[in-house]
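Have a look below at one chain only, the form predicted on its own, in structure tokens format.
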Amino acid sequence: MRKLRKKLYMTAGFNTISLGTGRKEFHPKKPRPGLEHYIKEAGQGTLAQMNGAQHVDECVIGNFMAARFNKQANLPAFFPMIDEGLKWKPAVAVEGACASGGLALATGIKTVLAETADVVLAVGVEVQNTVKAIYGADILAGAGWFQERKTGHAYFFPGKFSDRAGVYFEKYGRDKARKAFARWYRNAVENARLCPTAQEYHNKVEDLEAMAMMEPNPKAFVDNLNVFDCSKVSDAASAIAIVSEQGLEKIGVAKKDAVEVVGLGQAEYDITIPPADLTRLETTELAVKRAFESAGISKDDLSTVECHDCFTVAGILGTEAIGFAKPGEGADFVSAGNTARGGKIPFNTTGGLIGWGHPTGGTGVHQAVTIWEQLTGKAGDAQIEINNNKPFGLSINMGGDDKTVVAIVYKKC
């Protein structure tokens, strides 16, 4: 990827919470809020701290399956329903499955940089408790190529994940890739209890890697993936602004409380085609590559890195990937610690999908909203220490089984 052609920041993120099992204002027969109420909370959440929708010149969205889980389409047309000075603005929906909020913001970027905006608000949302989980899954199986349904098991991802998972176990040890998978959850749910709008926020549980050992159990599930191993069914909307230098001034807001965006890194594989090796995210590899050309910097200048852990094994291949780890290698550096919060490089630290949850096109909105709080010192109890000498951030954002790949790079300013 090339280097981006002038400055731009991404600042005032807005997380609502992240709804669904697990929460304790989530039940399943009571109503719950809408698309419309996500949409409308998040996009008053960052306009309130950007001085106003009337700086905005263009808005995107990213959404996954809106069409099936509410019956809704024609996303762009809600900005005006955030605010009424959004109305006449010019607005886009963009999917690409899970990558969906990854996208929003490489359209926003792109936008940015071609100058046809200097302030762009973008969102990131997904409501989807509106059907049964096996019901769901058939819509989720849409981020795959459908022509497997069929042939597919019944909860469609995480058997392509169970998948993963197997092979990985076959080639580099079961044993331990099943104890770093258990210290992953852990890492996520201890991460997830330090911000107030993360799914298992309220989560108790004492001895989290024993419980989340648990065999796999084929009959009820998958084959090698426990419930633990995945991540929930989450409502959820996040929002963030995309600016120049130019916008940044209009806005209000000083660059102290905003992150410079550096590097952008995209790559799609072959829906129709099944991954070449079960053990590499080899599309994250290469967007990972892409965003580190694009910013000039390599794994060893991150602080901190947000990675798409829709599965616990997709954590520990994401290490690999990344190059953290060497291919196999990726469950000893979990199992070490070296991802904790505490860690060599801390991951996810509200939690990543698995903890803070996933609302599939919002997620990586969500991402980018991690990565601007701790970059300015606006985590709260979720803050880790950010070293100076390493300035930099790192969100990868993954549609589908590593078909669709947004990461971007950050840097503190």
The other form holds:
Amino acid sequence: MRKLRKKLYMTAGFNTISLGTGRKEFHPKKPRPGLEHYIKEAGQGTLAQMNGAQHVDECVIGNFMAARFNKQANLPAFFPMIDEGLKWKPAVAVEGACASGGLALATGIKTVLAETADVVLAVGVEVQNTVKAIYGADILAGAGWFQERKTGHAYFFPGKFSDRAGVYFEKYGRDKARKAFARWYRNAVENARLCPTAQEYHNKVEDLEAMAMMEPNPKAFVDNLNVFDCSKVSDAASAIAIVSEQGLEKIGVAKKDAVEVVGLGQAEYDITIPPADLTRLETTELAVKRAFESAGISKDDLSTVECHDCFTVAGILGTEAIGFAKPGEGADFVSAGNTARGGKIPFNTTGGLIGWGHPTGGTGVHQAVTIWEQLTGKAGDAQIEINNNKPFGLSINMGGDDKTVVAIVYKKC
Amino acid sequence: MDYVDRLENVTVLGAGGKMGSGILLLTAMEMANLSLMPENKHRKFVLNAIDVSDSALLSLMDFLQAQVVKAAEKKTVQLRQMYKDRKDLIENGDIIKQYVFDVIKLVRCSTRLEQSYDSSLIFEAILENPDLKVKILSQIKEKSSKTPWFFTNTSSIPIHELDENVKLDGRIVGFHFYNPPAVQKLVELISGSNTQEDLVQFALQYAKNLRKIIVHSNDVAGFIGNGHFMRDGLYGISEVERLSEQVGFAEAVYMINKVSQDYLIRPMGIFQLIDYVGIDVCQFIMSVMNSRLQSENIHSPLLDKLNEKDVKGGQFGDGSQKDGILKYEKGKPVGVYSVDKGEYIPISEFQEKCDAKLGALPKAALPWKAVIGNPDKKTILENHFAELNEMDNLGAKLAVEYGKRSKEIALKLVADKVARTEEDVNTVLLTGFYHAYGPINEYFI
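Since the structure above is the form predicted on its own, I would like to see how the form predicted together with the partner chain looks, so please show that one next.
Now the full complex is given, and it begins with the chain already shown.
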């Protein structure tokens, strides 16, 4: 990837709460807010920090499967509902499974780079609790190749990553891997407890690692993962503004309240072909490499990472894909506490997909909001220390089984 | 005739009732599972659901639909295996829908007994009335084209009596589910003196496939479950009679119900349990036991009076509780029936006064719900009962006496050889009544 051709920024991030099991407000049998509520809350939350809708040139929304979860398509037409000022403005929806949010950011970035807009409002949303998990598994399986659905597991994606975990166990040892999974879970929940919008914010369990060591039960679930290894079923939306230097002036936001977007890396892998090596996230490796090249930095310049831990094993493989650990050593790297908030390189500081929640099509935008919060000192109780010698953050958003990946590098202003 | 042959054509009598519907559900799923095995493709499985009431049979189908969906959603991992050759069924949703249909299509509802005449296996879950049972079973035996086996869900009538009166030559076994059958793990298995061994073996296999816990009970009226429950209930009633002289009837019912629930950490108070089972059902069971157990008086004039006034408890079709001795709102007792006044007196009118009379619960007390699945259950119970035994207030004293009486009843069931072991009695109370601890324990000495 080439260096970005002009300076651009993200600012005015906003997250709704991530609603689902774990949140006190959540009751499976009681009515809940719908898609409209989340789009509106997140959109208005961002507009409120950028002097309203007047300067927005274009809008982009990332969403995966509203067509099935909510029987709703044509999402761009919800922007004018957020604010009347968005009426008649151009908008687009993008989809790439769980990387839809990341694709919304990439689209906004390119729109600003193409100079057809100075201010883009990006929203990511998913409302998934409309169906029980067993039917949700069908819908989410759309992130894989439908021709594989018949032979796939009832819980299709947990099945895919369980297979990855199984091969990792065989190659590098089951005990150390399962321990690392449990540590990953503990980090996720401990971080989520510091973020009021996180789904695991109310989690009070004392010995998280002991709980997460529960043996997988293949009869009811998958062979190599338990429920604590999985991200949450979530209803949530996030929004953020993507702006040029002029755009930042127009909306009246100071640079200190924005992050600079300095690197973008995207990659695709053939959805009809299984991964060559189940212990590697090759597409992620490539997207991260491109993002680093585009930003002109290396992993050692990072202060924090938001990685796509749809499953604990994906988190471990993520540390290897970025290059923090050699193949097979991601488990040791995580178990040693390096990715915890006080560690060498804090990952997923508001809980990630396992702790904060995983509103599939919204996750990519949520990751950007978290990094923006951390690099601008707005993360509240979840704030980590940002070393001025390492002013960079990285987000990795993955769609499907390492098929569509968007990596973005951010810099503290 | 092997296991599958036997289950090709089955009838459930009283299928619209609360026990019958549960038995029908479990049997329908077991038969559907067999029907889906490739080696059974040629077989024609039929499950007759017979009941006197058309409206009960219509409710049964609603119940079945909802329950099979629930069950299928829980075992989709296995269902995907079972339907792996069906190329048209791809998503979980497709498979669940097909399974629900494959279960329900086996069921033939009818109000006519003739429907059962080709069955090899008859589940009987009709009214707990010996004469009626004998009459219906005799008719089927007379007219059947097969030589069917009979499973009776009686909770009190000795099996050898039914065997002799219907002249079944040992083709009957007691297979007593607990309410609700789809949830409660326990089945009491009762062989009559003449019950055929291959029938018992079949029953064990069937119970195993349904993942039930079997406790063998000897063939004595009431068996283990009701042998304990009826006497426990009578003790509660006698305590009410004693206490009501001081505090009034409604107050005494409230207090004993509370003592038997909160102080003893049981899932329900004794009067709520009587309502749950049904006052009329309890009366039937007591009369069966009373006429067969000469040495004691198992009879309650109070229950007779309530029945006369048509106060019966039991459940509505949707499983919610009907008013009985207690009146319920959202499943919680809010009133007590006064036999004299013929109306319910709100508990709120006397609750505070009665609670003060009973005194405080032990400090370690937790509700049953918080104890039953708790990994520290043993310690919690030990602390609770140690404290209870030391306490001086009325509630604690009533509770200790109640616990002692429950233990005495349980020990007598073993002494009288109704139960084979003390452990069997405890298993029945733990898995059939969902108690947090068995009646034979070290808490009450």
